[in-house]
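Shown here is one chain on its own, the form predicted alone, set out as structure tokens.
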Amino acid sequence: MNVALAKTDTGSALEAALAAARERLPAGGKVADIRRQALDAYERTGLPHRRIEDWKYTDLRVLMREVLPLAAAPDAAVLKRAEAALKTAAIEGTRRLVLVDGAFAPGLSETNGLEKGVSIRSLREALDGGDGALQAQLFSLDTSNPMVALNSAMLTDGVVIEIADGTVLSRPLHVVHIAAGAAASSMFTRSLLRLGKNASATLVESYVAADGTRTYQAHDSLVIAIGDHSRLDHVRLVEDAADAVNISSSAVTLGAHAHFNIFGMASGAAVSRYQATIAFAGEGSRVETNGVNLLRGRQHADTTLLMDHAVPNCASREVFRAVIDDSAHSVFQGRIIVRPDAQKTDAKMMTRALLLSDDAEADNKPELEIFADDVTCGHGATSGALDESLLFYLRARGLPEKDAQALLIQAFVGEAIESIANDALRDLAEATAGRWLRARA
């Protein structure tokens, strides 16, 4: 049963949509109650709009208008189309974990020969296992956010990755989200990564579409727990179809002396939003978040981050870059909270936007909430056009205008891309930026 949700949907339509999701991911008992409560939470608000402060610049009642019907479970024809898309999306040297139209695809994934200390299951398998602690962690996201609540109610599958204490992965894990089914449909996924103590891993996420797949919505959420003295590098690449919508949420918790390094690049989708809450639960930890929006046409991309410093002696850095052409719109909202016990916090954030046309728009909203007195915190935001003097310098030395612009744009986003520790993944991000620049030319 496929039912579209809109801002005016109530009662029977919502119940029917929840029933359709339950058919895809059966889960009784406490999980069923959580999903019911999450749908009730979404129903009270509906699609978020500009009167909700966190959604002031991304009014989904205007940009998205409705939640499309749930995508059907992929059949053989859809999986074949996804396999063709995977040939261009796969990254050499990584272990692929593939989700097609919101369902885990074991035939396209590499789950054999796992390294010692690594467990990978589909969300369905994890929920069927009856692990109460795991279920609680999977549903730990804040359902006061309407799109998180909708995801909690409607999720159909995902990947659960558990990495034992002392395990150092030699290959990055690559979760590939592929839209390959019918147009005008939506997919809801949730994944979990638990990294034990003294462990290290790299996680890559890609969002892509099979050839010809259009007008879909990807609703994804990810829960990450990083153990004491562990490191996780996370790379997100959003290259959805040009008329797609991508709404992604993350909740990250760090133990003591942990290190989390995340890089995100949005160059696809008509509308995208990445919202993440990163919580420091152990002393001496560090977070580095870096992002790049590459936008043109009428694209709208929103990055909203909450850095929650609750314990002493932790550090966070946020570096965000946006390159905006035509009538595109980039949003960055960064909020740092330093709680009373979080003395010796060192937190800084900087966002810069490069406007390539008179109609391009950038909204940057950095916020600091500091309740401790022994801290070092700061933020900054700038926006402007390409430096005319530098353009003149390059053109005077024989470079065509577009080539000169491309060189300056590559230098502008380079600081964020350089944060990627893995050489191959850094090259991949640079290649993605290069494709965007060539398409612009």
Contents of the next structure:
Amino acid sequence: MNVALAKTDTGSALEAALAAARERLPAGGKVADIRRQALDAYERTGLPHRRIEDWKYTDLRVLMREVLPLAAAPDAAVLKRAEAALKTAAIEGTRRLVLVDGAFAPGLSETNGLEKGVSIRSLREALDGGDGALQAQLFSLDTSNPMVALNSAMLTDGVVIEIADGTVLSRPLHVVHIAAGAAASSMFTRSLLRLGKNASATLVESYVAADGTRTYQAHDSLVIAIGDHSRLDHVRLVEDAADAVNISSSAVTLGAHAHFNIFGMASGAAVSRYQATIAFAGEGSRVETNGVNLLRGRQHADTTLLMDHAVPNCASREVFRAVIDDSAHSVFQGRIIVRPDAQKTDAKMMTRALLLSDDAEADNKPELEIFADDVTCGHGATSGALDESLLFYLRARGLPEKDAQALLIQAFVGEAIESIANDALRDLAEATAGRWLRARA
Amino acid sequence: MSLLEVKNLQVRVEDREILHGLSLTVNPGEVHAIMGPNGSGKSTLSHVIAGKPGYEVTGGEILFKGENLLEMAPDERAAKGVFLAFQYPVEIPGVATMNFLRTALNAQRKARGESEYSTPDFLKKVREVAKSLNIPQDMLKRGVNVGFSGGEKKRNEILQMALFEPSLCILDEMDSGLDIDALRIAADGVNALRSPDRAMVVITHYQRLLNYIVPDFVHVMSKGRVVKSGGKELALELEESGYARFEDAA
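Form predicted alone already given; the form predicted together with its partner chain follows:
Every chain and every other molecule in the complex is listed next, the one we just looked at coming first.
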């Protein structure tokens, strides 16, 4: 491949897209400058490829080839399709916040009757507000990562959620990313959730496509800040269309004695990558990350996590399960950094891959960088087929082969799904896994 | 018609022949004991009847209710009424016992064209059976056999036997890993399931088990064949003389 040419082509196309869309992109304060710098940063590498260590198993030049043109602002027809998609995508009992083709859709969102202490705005509104600190926080993602840089350069909208100190939000917030465009396109979103002190909330994010949507790329990013003594439960469900690309980046910081529990499941999209940095900024905090990939066909899903223990007395748990059929490919890269001051860190990471076919591929890359001496850190990784002795036991009890496999697969991902604290959301994740299994039979 | 007819069965595992022409006929209501030293092929016979992969049948046949059992998948055999109580029941983490039992029972019923049990009907049935076997409800909530003692695992096998109501029960070394009290409980469970419609094949190394489950027929296996058959007194004879003279006979 002629790398230089590819980069120039992509870069100039993006510059043209950026120029054409200038009117539509938020650009208040320093934002225009930040975008320009981010685009420059992106252009230095272009789409990341296998020679960049972090992208070794997920070569976007091969998997994505190009960045599709920026999605048009949703018109009435697009919004109508998105509304239809909500019939199945909506989750009962949650407050719905909808992004359609990268634009906040107030008409489809539930922003009235907000609980006391909760503020919800579109990203555009928040940036236009001219709050310098908020702006800095929104652009705190590390643009040395090319896909973060691209996202910073191109982002059109998102949801900014601020939850005040002492607010306990019982109704989960559901950010629904809907692709509904009639032309092949990319959408770029950035959202923020700021949780004050002594507060708690549940955030669900799901990625879906409306019927009749052309091929698309969802480029999303999320900044999460969790205050002291606060708890955030986060559920991500990637159920994008079978030919879609989903590149999501996230930066999470925790204050002291805070708790972050995240569950992510990728069953949709042809290519997906979830890259997250989770940083401990206060002592006594805990993070549980649980992930499940359910892949078939030629799907490729990558989870890349960086757990940054910078302060003492924090604990992190990473449990990751991949079920890989046909010639699908699952990637897990988990890096744990324990910085010199982070004594009494307790960090564990366990990944398991279940290979259902000879062509299925799982790549696990655990990395531990430990600079403190009084810590407990561990990681483990396994991959293999379904246990023949368990299969035979089930079949000897009357379960046909596919049913026996389904029961064992469900048990395999169950451990990760069980980590979801909210009963309704746990049932939802189980149902999603169940649908995937039934489609297999 | 006999329930089970094993005729001149020859079985290989990889390059080794384990069964060299074994024959056995079992009629409804009968309890057969198969005894023999380690390596005589007892467990191989039970695995081949249940359909475990990895065995190659190179000769002979197995008829079950007159049908060719060897052509059926393991789950079809189960639905037709074959039940193997495993020597070492596997642990299945993440699959709740109750869910497993219901899924298995309904899969068998579905295969036979019978209606599936509703959840309340199933719960009622399972509770009745569990009670009769002294199985605490708590055990049913746990993962299949996860953390169960040897005795609990065997009781779980008997619970399934009672629930699925098979016409042929094969008990593979049911006594292994059980102390005398656990053995008695398990044997009582098995005895309660004896019926004129149901046959049992009890595979064991030791005569001890047969004090609790008294067989109608005893077969001695050695080197992949049945070398002697007789009544229950044959087991006592074996206890005194050991397997050595039968090994010579083979």
